[in-house]
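Encoded as structure tokens, the following chain is the form predicted alone, with no partner shown.
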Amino acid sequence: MGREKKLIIGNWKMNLGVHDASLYLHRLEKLVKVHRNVEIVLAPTMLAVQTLSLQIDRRQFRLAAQNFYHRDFGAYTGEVSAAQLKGVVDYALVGHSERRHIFNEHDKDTRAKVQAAIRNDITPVLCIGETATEHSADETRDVIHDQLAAGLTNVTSEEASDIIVAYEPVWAIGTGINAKPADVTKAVLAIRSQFKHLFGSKVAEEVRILYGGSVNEDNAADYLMLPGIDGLLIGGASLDAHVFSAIIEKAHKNSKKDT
């Protein structure tokens, strides 16, 4: 899918059980208007993915997995694979900072998950971003370079054009600290520069880049207006139906391809 649509992903994290997730989706269905220039993706807890896949109107919403294991099948007690999620979700988060820093997932894990998603026809949303220490040391560009190079190893140019990158500065996730527009713009330029180096100019122009990190109703429009930003990855604000629907409306109004 091209960059003509704004992409809004709501990451519910470890919130809302099966019943509450179903009720919440019902509220969203009433509040969220369908716009041809905005794609809306919901990432519920794994327990609710299957239930919501039966309830959801895919003309209005798509589903994403928050996590998965990189092996397709096998003796991996407690894990869910991309192969098992195929046909249930359209997207999957990979390399989210909470996976990297709380669960100690390494670059090799991220790389394996990107490849697993691709071979199972699931679009990976590769999350990258620097910590507060790295940001203070002016290492943002280096972190972006390293995380992209590691996560996209063995990915072809054709596959790379369909991958989504979510820039989420770790120091801004769930902290209420907002990244400055200038910093986000620099990060986006660094991402596209790395894609150009790895896959060429055409792919660098086509790849969709999202911003995430304490996004709310008040600042969403500012981030959506930044050059090169194709949407948002939203955490806590996606759990409030009225706030989330308001952000979606801002994305609709912001899109140049308003139909």
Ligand code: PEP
Second form
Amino acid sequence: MGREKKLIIGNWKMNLGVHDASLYLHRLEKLVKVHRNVEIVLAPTMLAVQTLSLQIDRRQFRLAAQNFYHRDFGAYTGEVSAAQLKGVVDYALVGHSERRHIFNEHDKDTRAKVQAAIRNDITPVLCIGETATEHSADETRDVIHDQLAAGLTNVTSEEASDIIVAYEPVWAIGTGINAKPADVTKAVLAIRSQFKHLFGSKVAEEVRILYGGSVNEDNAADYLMLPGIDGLLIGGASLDAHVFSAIIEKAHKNSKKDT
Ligand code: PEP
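Would you mind giving the form predicted together with this ligand, to go alongside the form predicted alone above?
The next block holds the full complex; its first chain is the one shown before.
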């Protein structure tokens, strides 16, 4: 997948059950136009993934898993694997800050999950970002570097160009506090420069990078127009179909190829 489309991912987190997820989908289907320059991805609760996969028109929407276990099969009670999600979802979030900070996922887990997703033909959306303390200590670049280095261990150049990176400062997620566009640009440059170092210039140019953190209808365009930003990862604002579809329209207008 190239960078010609803006990618908008709605992360519903632990909201909307199966019934409400279907109702939401029907509402969104009516609100959202199909734009060839925007790809829309929905990340529902795991329980609704299968149901929505039977209901969505894949020309309009794609699905992402919010999480999965890194082993393919076995005695892992309560877990769902990338192998089981294969063919059902196209994308999967890896290392979301809520996984890292509430569920204590470490770099070794994100590394294993990136590998599991790739092995099962699912595009990983590797989420990285600094905490408020790290931000105040001016450690953003180091944190991004370390999280990327860990997540991308054992990834080949060919695989790397297909990975998506979501830069999400932890302090901006669900708080209503936005990262400054200039700081996001700096982070994006740092991410591309690390990709260049690890995988070469071509991959650094091709990798898709998203911003996430309290994006709403009013500020979405500020991020979408940043050089090097390929889309958005949206939590809270994706739960309102009207707001989410308004953000999608902004992505359409801000996409390079206005088709
Ligand atoms: C997220 O869940 O990745 C996120 C960015 O949430 P919010 O948009 O609510 O800050």
